[in-house]
Amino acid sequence: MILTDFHVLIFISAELLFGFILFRAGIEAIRVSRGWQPGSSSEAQIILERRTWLVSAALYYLSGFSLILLVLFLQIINNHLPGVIQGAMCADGILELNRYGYPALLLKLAQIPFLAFFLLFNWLDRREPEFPLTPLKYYWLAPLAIFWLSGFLSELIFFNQIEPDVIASCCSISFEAARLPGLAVSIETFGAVYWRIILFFLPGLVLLLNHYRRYVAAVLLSLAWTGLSLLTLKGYFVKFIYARPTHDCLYDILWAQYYGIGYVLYGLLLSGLIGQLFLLLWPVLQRRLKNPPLHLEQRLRLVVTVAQFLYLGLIGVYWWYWIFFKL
């Protein structure tokens, strides 16, 4: 097993620290939720209001800590372990070593939106003296705790079942095996023309839907666009980042030799999606606030639009550079 590896031990220890802080914040959040009395000036209510600041501070630190843990996890599976496990060249070969690899990664990614939602709820809540979103904002801690615990257990089992003497398959083999007959050609051919047209067209439609506040349709379209972005990135655009037409790995773009452009691209996709999901919740939240921020809705729309179009701009720069200047 690989649990005795120094890098893995550091990561597991950091995860335990994260879980401890989350557990303590959750206990305080439950106490606040049970005794919360809006509008009361009693001593008990004042104590609870002070505790809300403690919980908020803990969650602010956890949000940054969560991003650090995600990057650390990616560094371990994409940089460190491929040098330990024979045959593995990137994170895909490591994650495919057992069935707990990808669930561990997905569960870790799922924690980020819940932390982002809490921070946004908390910022809105602290703007008004009556704290109108307390204890509503603490409801996000329940799914966050579930995802963290599930992810932590998945990580333990995943690392525990990795044997250093087991030979992993490289990403090119696993990606090729996952394709259906004829899919490689159809993705590149179709992606080079029609998928690319759809990919660049959809953000404009999302912008239009957001302008008319059709947020449900905009969320569905954003989800579809995010999936299409990953599909076309792997099937077409990533080749121009690597400058190799046969290389379609989605993990190597996280390496320093490619200036970590993968973190930027994935961060833009995630930021746009979180912003769009919060826009869906905004009409409900607005009714609970006496003084809602005047320009928050417009700024959220701007975040979604900038994230989507900046993503397209970045992959477009690589594509234009190699198509028009190198080929």
Partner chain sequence: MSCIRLESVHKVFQKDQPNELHVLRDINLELPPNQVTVIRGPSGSGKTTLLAVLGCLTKPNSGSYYCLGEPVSRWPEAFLTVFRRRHIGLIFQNFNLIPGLSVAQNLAAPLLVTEMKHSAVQQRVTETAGLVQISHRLQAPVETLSGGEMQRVAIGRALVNQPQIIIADEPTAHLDSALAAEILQLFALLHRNGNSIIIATHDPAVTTHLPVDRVFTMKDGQLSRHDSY
Given for the second form:
Amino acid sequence: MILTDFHVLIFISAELLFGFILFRAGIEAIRVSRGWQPGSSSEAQIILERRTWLVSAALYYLSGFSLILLVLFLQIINNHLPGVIQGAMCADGILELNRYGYPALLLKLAQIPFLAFFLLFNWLDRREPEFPLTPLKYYWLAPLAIFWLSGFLSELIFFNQIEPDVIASCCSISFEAARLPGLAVSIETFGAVYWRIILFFLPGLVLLLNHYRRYVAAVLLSLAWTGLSLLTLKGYFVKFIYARPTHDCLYDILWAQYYGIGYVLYGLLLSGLIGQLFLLLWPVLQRRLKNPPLHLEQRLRLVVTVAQFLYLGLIGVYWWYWIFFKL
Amino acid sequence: MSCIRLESVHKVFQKDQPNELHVLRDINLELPPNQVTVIRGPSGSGKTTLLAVLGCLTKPNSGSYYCLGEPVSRWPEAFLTVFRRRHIGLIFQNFNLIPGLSVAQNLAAPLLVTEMKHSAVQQRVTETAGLVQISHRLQAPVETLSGGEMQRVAIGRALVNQPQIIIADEPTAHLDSALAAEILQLFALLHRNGNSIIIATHDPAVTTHLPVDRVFTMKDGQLSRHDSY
Amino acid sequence: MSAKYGHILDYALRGLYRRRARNLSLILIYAAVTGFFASVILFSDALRREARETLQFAPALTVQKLAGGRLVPQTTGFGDSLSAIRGVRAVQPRIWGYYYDSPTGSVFTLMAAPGGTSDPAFHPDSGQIVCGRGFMESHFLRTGDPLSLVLPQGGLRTFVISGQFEPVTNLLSYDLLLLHPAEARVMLGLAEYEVTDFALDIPNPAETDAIGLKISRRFPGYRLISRDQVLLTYEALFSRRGGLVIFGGLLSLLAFIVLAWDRASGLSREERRELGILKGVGWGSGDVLLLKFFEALTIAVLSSLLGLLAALIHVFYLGGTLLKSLLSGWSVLYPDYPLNYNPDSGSLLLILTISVLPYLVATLIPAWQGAVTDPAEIMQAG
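Right, the form predicted on its own is done, so what does the form predicted in complex with the partner chain look like?
Shown next: the complete complex, the earlier chain at its head.
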């Protein structure tokens, strides 16, 4: 349906634009990485220095684009296609249409940390005249390119295999096709009380671990906490956002009728995770810098903690509002 | 501490090509702060390139340049730009004002990429305009100015960041002798205020209006010192 | 916000204003392209929704007989076998087909008035006909006028127009001709006991699939069409038509990008000189890049919003006049076809994305080229 549904068509075109810039930036990054001579004042080095500006600018663009494309993708699978595909109520049903749906979404999300890493590395790099992180920072482009390309291919196959075709759909054979099932796994257990208690205490533990610079443990715990957040959100908390005890969709909270609260919640989870991952890299990075920014580490810790507690606060507000005022 | 120190600086254009051009050859130069330095020499001798190196607009191919104690020749362009913005005022041969903008906007241009607040920028522009005596034309488009006024704006723009070092390339070239005298008196004032001044010029009038400390001559990319003009 | 960003944004806006003659023409062309593009998207989205609303009233399941892949008439008796199936409340035999109208060269839908409706306006007696507004207007007819139709075996039959479907009824009644069942049979060349297909009324929508399955097992060779599937057909049809026009739109957008590229990369002499001076007086490459980004963003957002506004007016106020013939209809859609639709944020985001991003991309490399101008150039230029 890529060629017939213009929402999809436009999305794919925008993805191609993204790929074009990534490709262009990648070529420049390879050129710079190959010829880079720190401290040299040769003509070639000056030209390479100028090329680094193109890569930086391109990656700023890509960061903005990737967020826009993510929202657009969610919009298509969550709002547009459910109106086109009979039987699908939200993104979950759409993504389950074939086995490329979820990989496409996850590969899209996976690009964001790499972009964030590049921007942070780039900022640190440009603070010192030796450019201590060039060409190291450009290595982030490799996983980014791989994730983009595989994500893009997944999207192509995913959309291409969705066929609301004239002939096929008018044929009695399509009656055999089952209606779309919801998420098969039952995760009701994550509504249980002890999971909620753990959810609310883990960020404190993360804070403590970060304080004592136990970053590996903190990353593992943050990952576990993020997973638990999603499971308890689906199993319990999301019902309070919908104000309907039977509804446990993770996508409907992105809709305007819920004030797009989903974007805020998922944004907090993602930024907490990115901050935590960067903290893991920080001790290694610090050694390469002559003049590391004084408060970066504290600020990253703050980002992690604020993101995690703000998330808890937000779902808590929905939860307690119901418990204290409505029940 | 010397204000400027060049150690065996070379600058080559079109390096490793058949039309390779050695513009600066083994330049060694040391200037103490708050002096007036004059560089003479026929056109094509490399004067302008030397000023570009001194003004941190370009980097030498080899040799070292220390400006205010900093090893600027080792820095990448981006850091040179910031250094230049903070410490060096450049006055170009042909004014290089931005057409379509007013005098005030031209004066403010270097301040727009700093973190100064809008009101502080306005105040600095007003002060600078007073210093170079162009306050009466602040809102005029620069195309409507006379040559002398244009040069005042160009000087004002070089001063607006309050640099320690002022570098001027032929500042009196397009002016008649009376206007040239006025401009040179302005340089004398800056010198009294504590600035280091480097001027490239053919104009013998500089010595009559300015307390010149050193005179150099450029020839074929090499620099030699004179004891007087 | 950092004071520097404010200064640079201010400088960018003033710069755009200074070169307003040049930028205005760019913005107008840009807005026109976006407007065309956005019209297509909004218009086909609106039609799509219209069809969806229309089909809410369609039968849950339709049973047709196929022979050699073609639709063939069925006997009325088959309806009894269908109504015997558990879960089917009622079976409505339907008589319909197409009528080729040589004067206009269009195909109209010819149908027998269904039983069950109470409105007498839709129950033409023998010798009467109720027409869709589209048919009436293309033939300059009014209620009460006589109308002659060509019989399948040759010769003419004259009817009196007893009523007209109002445009609000829907998309599909636009080209509809409604006749008395007996006369419809004559016009369509059907025998007295023959009908075109059967519409099944199934009160519980959850049972539709099971009933469909049951029928297709018990009566092979019959085609079953559910409401959902008809909806899909329309979706695909609209989308395909939309897709074709979008291709045209993409091409024009591409042409525009090339134009923008050309203009932006050919930074005028004055602009190039200005950037050189800014770099000479202490602007860094990053500052110039930011300046160029602000300029590009302003132009792109301004033009896109203008184009979007024009498209909204065109589609929802003027009824998409310029697009109708390209996009819609089985025959022809008519100018005053009303579209009631509040565009959703997804479509608007889509339009803005495809309009703004290409321009930003097209201006990135020229902006970079301007930004890395050698600051030493300023010393040389005479």
